[in-house]
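This document starts with one chain, in the form predicted on its own, laid out as structure tokens.
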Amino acid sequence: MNYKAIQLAKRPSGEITPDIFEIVELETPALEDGQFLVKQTYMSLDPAMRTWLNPREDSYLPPVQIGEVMRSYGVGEVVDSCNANYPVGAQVIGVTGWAEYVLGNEEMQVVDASIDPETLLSVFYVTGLTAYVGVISIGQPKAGETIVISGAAGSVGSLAGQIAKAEGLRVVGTAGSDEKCRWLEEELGFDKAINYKTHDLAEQLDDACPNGIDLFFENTGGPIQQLAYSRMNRFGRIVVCGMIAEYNFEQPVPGPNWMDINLKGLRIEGFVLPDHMDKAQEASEALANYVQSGQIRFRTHVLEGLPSAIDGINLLFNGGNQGKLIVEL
């Protein structure tokens, strides 16, 4: 049987083209004892594909080289097994490939069947484990502070900014629409959400923190870095989970001046979630919590069929998707 897959056909210089991918028919593969074949059902877009396009190997993950099938997350349901732990007809979650089927591997975790995959890619994997890491283990938050996140709208972002409110911040997010700060504030519960495309960025910032910054929350670059930067308050935090603003160009911005690191006794950590799955276990229980008392929402953005995520992995990068990402199979 043949299936469709999206391979790498070259890097990208900049902006992401539809021609840097090829789509491909390839042959399911005949299964060895331990294997399992996985039908891909829903499949995760993320920035971070972005940075796996890139040469470089330093990297937390190695690039997609060309030729090869596109990385992803993704849920889907096995389809064939020669492994007792992945029968047929179980729910699985992991890394998959931008294909309509994969060969599973020992990593994939099997899932309630009853969990929609729209839930578990919004909430439960990637996305929330990410935002409750950066949030609770990296920003250590305290009731009464203030937390600024970038990229507010955004599937981590979203997250991030109500566990920040559960756990009794106050919470400021950027956003890159109106429509996106109404949806915020007025369903998500942030205090403040700020359009940063608006000419007065500086101001409402202030506006909206007046006893300063406690703890921001990056996910994007751009102007609100520098502002945020500036506004920290003494022993402030500074969460570095994404730079999406700027993963398109040949070189980077140069960054705030490290002054105020050193006279306000900043902290500032980047990470990336494969380096903390040692926190999964308590995160996936902590954001089951939030659901289940009604502190967590989440909408979706979802695409048709595995050709669409060509073009559609640029609306993570326009500011075009509203909510989470997924192509459905």
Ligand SMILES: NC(=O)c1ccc[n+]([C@@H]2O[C@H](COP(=O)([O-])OP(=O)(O)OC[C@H]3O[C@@H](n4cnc5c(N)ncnc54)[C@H](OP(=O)(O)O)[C@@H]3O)[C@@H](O)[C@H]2O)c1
Second form
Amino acid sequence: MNYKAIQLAKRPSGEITPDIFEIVELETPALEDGQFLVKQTYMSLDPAMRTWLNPREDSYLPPVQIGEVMRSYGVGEVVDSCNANYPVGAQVIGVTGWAEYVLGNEEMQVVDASIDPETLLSVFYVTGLTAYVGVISIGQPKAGETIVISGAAGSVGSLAGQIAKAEGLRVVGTAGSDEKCRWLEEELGFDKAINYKTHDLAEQLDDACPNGIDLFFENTGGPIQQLAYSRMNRFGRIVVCGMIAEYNFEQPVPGPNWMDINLKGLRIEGFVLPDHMDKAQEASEALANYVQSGQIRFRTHVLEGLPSAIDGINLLFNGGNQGKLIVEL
Ligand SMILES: NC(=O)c1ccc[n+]([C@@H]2O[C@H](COP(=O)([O-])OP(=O)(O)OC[C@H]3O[C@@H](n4cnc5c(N)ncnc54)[C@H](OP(=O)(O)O)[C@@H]3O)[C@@H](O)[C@H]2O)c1
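Okay, that one was the form predicted on its own. Can I see the form predicted in complex with this ligand too?
Then the entire complex follows, led off by the chain already shown.
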């Protein structure tokens, strides 16, 4: 059977442009013992994809190679199987690719078919696990502290803020539009949301954080980084989750002076989720509790059809996505 897939045709320089991808027709393979075939139903679009397109070999995952199907996370249904652990009809989630069909891999998890894929990709997989691990395991939050979250209206940021709220923190977020800020304050219960595109970001941050910042959950880089860093309290923690403002840059942005780290006893810790999968069970149970108790809400932004990924991925970089960005195949 033939199916559509999208391969990397060349590496981007700067922004992702459509010409770096090529839509191809491939044939589903004849299965060998232990293999299974997945029809992908929903695919996640993630900022990290931009980093997977760079040729660097020292990151947490190898680069996608020219001529390879673009890597993604996704949900699908097993439609053919020579592996008893992955029977036909099972719903699976894992690393897939920009393709209508993918050969399954043993890292894929079988998930309850009654849980809808949008919820899985928005809360119970990379997005939610990242928010939980970042805030709870790495951030070590204490009730009464102030957390600042950049990229707060995004998929990870909005969950991180709600988790911090549930843990009793004062939650301040930055986002790129007034509409996103209203959503954070009025629907998600953030104490304050600041549009980082306004001119008086420093004053607004001072007003929002009268007691300084104990925890900074960094999703973006950009101007908020230096402003938050210089307002950190003693023994503050900075959780470096992502740097989307810089993924398209050819040259790295200079970092901050280290004196505050020394004098204030700051801890700055970067992380990528794959290094923390030992926390997946704890995180999933906690996320389920937050959802059941109404402490976590989310929204999704769904695109239609595999080719929509090619232009759609840039919604993440221009702020056009309103919630977890997903492609329905
Ligand atoms: N460490 C990990 O394992 C891990 C896992 C998942 C994600 N992440 C990281 O977490 C961050 C958020 O990812 P996500 O999946 O939740 O995406 P997302 O926040 O749903 O979407 C990306 C958002 O980033 C904002 N943005 C884009 N360019 C920006 C800029 N120059 N300055 C400030 N904000 C900008 C946009 O919102 P505005 O409208 O607010 O600008 C956009 O909507 C990314 O940096 C990602 O790489 C890390």
